[in-house]
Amino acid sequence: MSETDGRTVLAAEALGKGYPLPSGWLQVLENLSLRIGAGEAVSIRGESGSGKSTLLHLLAGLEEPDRGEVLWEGEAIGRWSAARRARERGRRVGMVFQAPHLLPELTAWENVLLAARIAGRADRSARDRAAELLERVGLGDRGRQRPAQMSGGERQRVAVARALLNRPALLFADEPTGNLDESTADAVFALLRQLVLEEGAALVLVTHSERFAGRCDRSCHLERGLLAGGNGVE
């Protein structure tokens, strides 16, 4: 897929989230709305403490909002049980973090396949797709190597392949290039963007980088609990 097909894959409707503090109540997000289509990349920037991680956790179903709803492919995930939400997250969601979080005792291929094992479907097709994705991220000949034998950029490419193994509709990337040098970061971001387009996933990129934010389809800024720019506010 080379462009968005008009389907709304991820929606947040009037989200509110806060936390109790000894000094009172901290309202992190307030009446926040966002819609993202298949194959679309949206960046979210903001100062430290602005609520970027909280928003990402809500969108990924790792936390529940105090108010509002998160919808995956039109389904309100807040109405699901915790067990179903975890099951659907394994099937529909891929995540890439600043650190690749690879298991050191596993090979690159085994680390990619781990996503299918967690989802309970490490069959022949999943094993073949793990090998295919390693080829697509330029590591087809490194599948038997362990993380300690790979560079930081190579480990992060393995993490990207793992995130895409189950053909997720949603991909969340939290500072995925933060630990990489500039040229390696450029290569990893370009790869991530290309694969999202090809797979027709919706990408939410949390980043401090204006350069990478500007290369997404839309760039939003999180401030005082609201998203501004890039049609972030519905």
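Residue numbers count along the first chain shown, from 1. No experiment lies behind these values; they were computed from the predicted model shown. For the two forms, the rigid core is made up of the largest set of C-alpha atoms that agree within 1.5 Å on superposition. Compared with the form predicted together with the partner chain:
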The other form holds:
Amino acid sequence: MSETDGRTVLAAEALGKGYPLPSGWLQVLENLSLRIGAGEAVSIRGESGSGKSTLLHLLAGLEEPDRGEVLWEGEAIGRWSAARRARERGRRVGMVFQAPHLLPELTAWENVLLAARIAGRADRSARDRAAELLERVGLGDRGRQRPAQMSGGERQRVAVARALLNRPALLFADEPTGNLDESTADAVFALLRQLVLEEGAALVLVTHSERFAGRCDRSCHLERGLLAGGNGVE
Amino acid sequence: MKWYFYWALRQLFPAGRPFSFFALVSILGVALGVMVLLIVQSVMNGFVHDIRDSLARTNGDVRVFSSALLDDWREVAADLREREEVEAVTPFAQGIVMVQEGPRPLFPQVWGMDPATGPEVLPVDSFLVAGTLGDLDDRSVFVSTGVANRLGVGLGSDLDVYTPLMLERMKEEEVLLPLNLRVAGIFETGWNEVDRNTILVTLRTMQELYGLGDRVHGLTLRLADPGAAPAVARTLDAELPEPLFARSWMDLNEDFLFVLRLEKAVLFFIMIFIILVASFSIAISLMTTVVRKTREIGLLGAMGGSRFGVGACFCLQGLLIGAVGTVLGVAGALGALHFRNEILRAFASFTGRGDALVEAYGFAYLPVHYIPLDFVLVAGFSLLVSTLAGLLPAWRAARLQPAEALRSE
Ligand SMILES: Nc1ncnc2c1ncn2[C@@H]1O[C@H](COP(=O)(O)OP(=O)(O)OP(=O)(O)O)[C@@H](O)[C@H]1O
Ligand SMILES: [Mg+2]
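Having seen the form predicted on its own, I'd like the form predicted together with the partner chain now, please.
Starting with the chain above, the whole complex follows.
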């Protein structure tokens, strides 16, 4: 396995998260801990509703945990202001979701470059890198097309390129192939896996597919608010 | 370029299309509002300008009155002429007489004008529609178009002029015969009140009619700078000795000018609602965008976009729509005003009632007067309101939690 140089890029310590329900309280995550090394690929599986997306949102700083801490490269993100968290997320973290969520009024290339614009560094090299990433996801000649003119698989590949533009140390993917048919899903996953390897980014992949989970360095299972199996808890 | 400015621009001018339909409708709304408001204001200003113009022309810039009759008016006039802000001075006397031609009597205003200095102060020559200025002598009279029409007189007709002096004399058992004057000219000033019911005679005739001797009622002044009339009137009023006082044409018509200003303000207030309505359409279209793009907005948050940036993007769209709409509206208004007479003529020939228009309103063309401040006010208001219209959608967008936005279906 190609992973860890020993450095921890992402750590979660004793996370707890719940939501109020009309009839009480839903505890989604309970005392959950996790540690991911640089360049490591970890898959998370679990029943629908087990809290996989919630966990990903906490790890990405999109939601705040009720208890516990999330650390990016050793820094506790909960101590940052919301604005700082957003800024750091834009630079250090890439995200891919089930739907590509491309902006319809931008071309594919502009959508990829948007990541650099938000991070405030849409310079020459970012433009070149956007074109290069489109090339690497196999859409080198489609940069001028609008999302509406692309297939679902192609759009998801643009989303992958966008997530990697700022050379994040961490990539979160929430069922990135969930909307695609089997062969397209295979292709997109293979691409994602390969790019993450090449870029040296750590990958946290939420998936229902055993096959994809098997191709990660580590595989965990989320059940009753806790990560289990595949040496998920350290 | 900040990413939110970029996204705001791209939403208005998306890839692959020249513009967004939503934006186009909003822009047209603003442009129409601005255009209609400016056209109405400018034409209104044109009428007001014409009215003020003819008011100033028929009144003279400043008038000096005396509470008694003026007998040393020659000295006063000479002193006034010395001032550098005064270009010309002429004496005047005015009153009411009765004129009769056949069985119809009329009670017009009568103006006595010094034929030598009068035309230097008032553009009498340009008022004349028949006859020439030189024809006015002590046995002739100029009548306004209104008087000519109502009496049915023309050039060369004879008028009998009766004065209040006759009644005075009658008490002393003296009989004064009416003055027989020949119509030597017909004039029209453009100022309706004057044109309806005024006759003009020489100062000497007027003095004879009113038994003034050599005295006059006051002096009319033409200034080097007509715009300075109120200020000059104030200075003169303070500096002239007792029975004399000075009033500008604006002071003399204060009430009427106030009504004109009020009319304009009310019109502005009513028309401004067009722009307000347009701003509602901006707010609604942006609000729709926020709802439609909830997940994209969540994604921008996940990509590190700040709440401020997300909000700013929608506010900026309001501002941009307002700016483009305002520019188009101003351009449209200037274009329509420039071709207003062509448009009016086309409209008249289309309806086949061009003559009716002229008859009903007494004009064959539309006056227009551009006041830069009006343009600045309208443009500023439209920009402000469009930006405010973006605030509500902006606030909603900024309030979206990225995690919830991404979950929304
Ligand atoms: N804002 C919220 N308010 C209340 N309950 C919530 C909220 N967000 C998530 N939940 C609940 O938390 C639980 C976990 O949701 P989550 O989306 O993390 O599940 P998941 O494992 O990603 O499921 P799936 O595989 O279907 O995507 C669900 O039962 C969901 O109803
Ligand atoms: Mg989920």
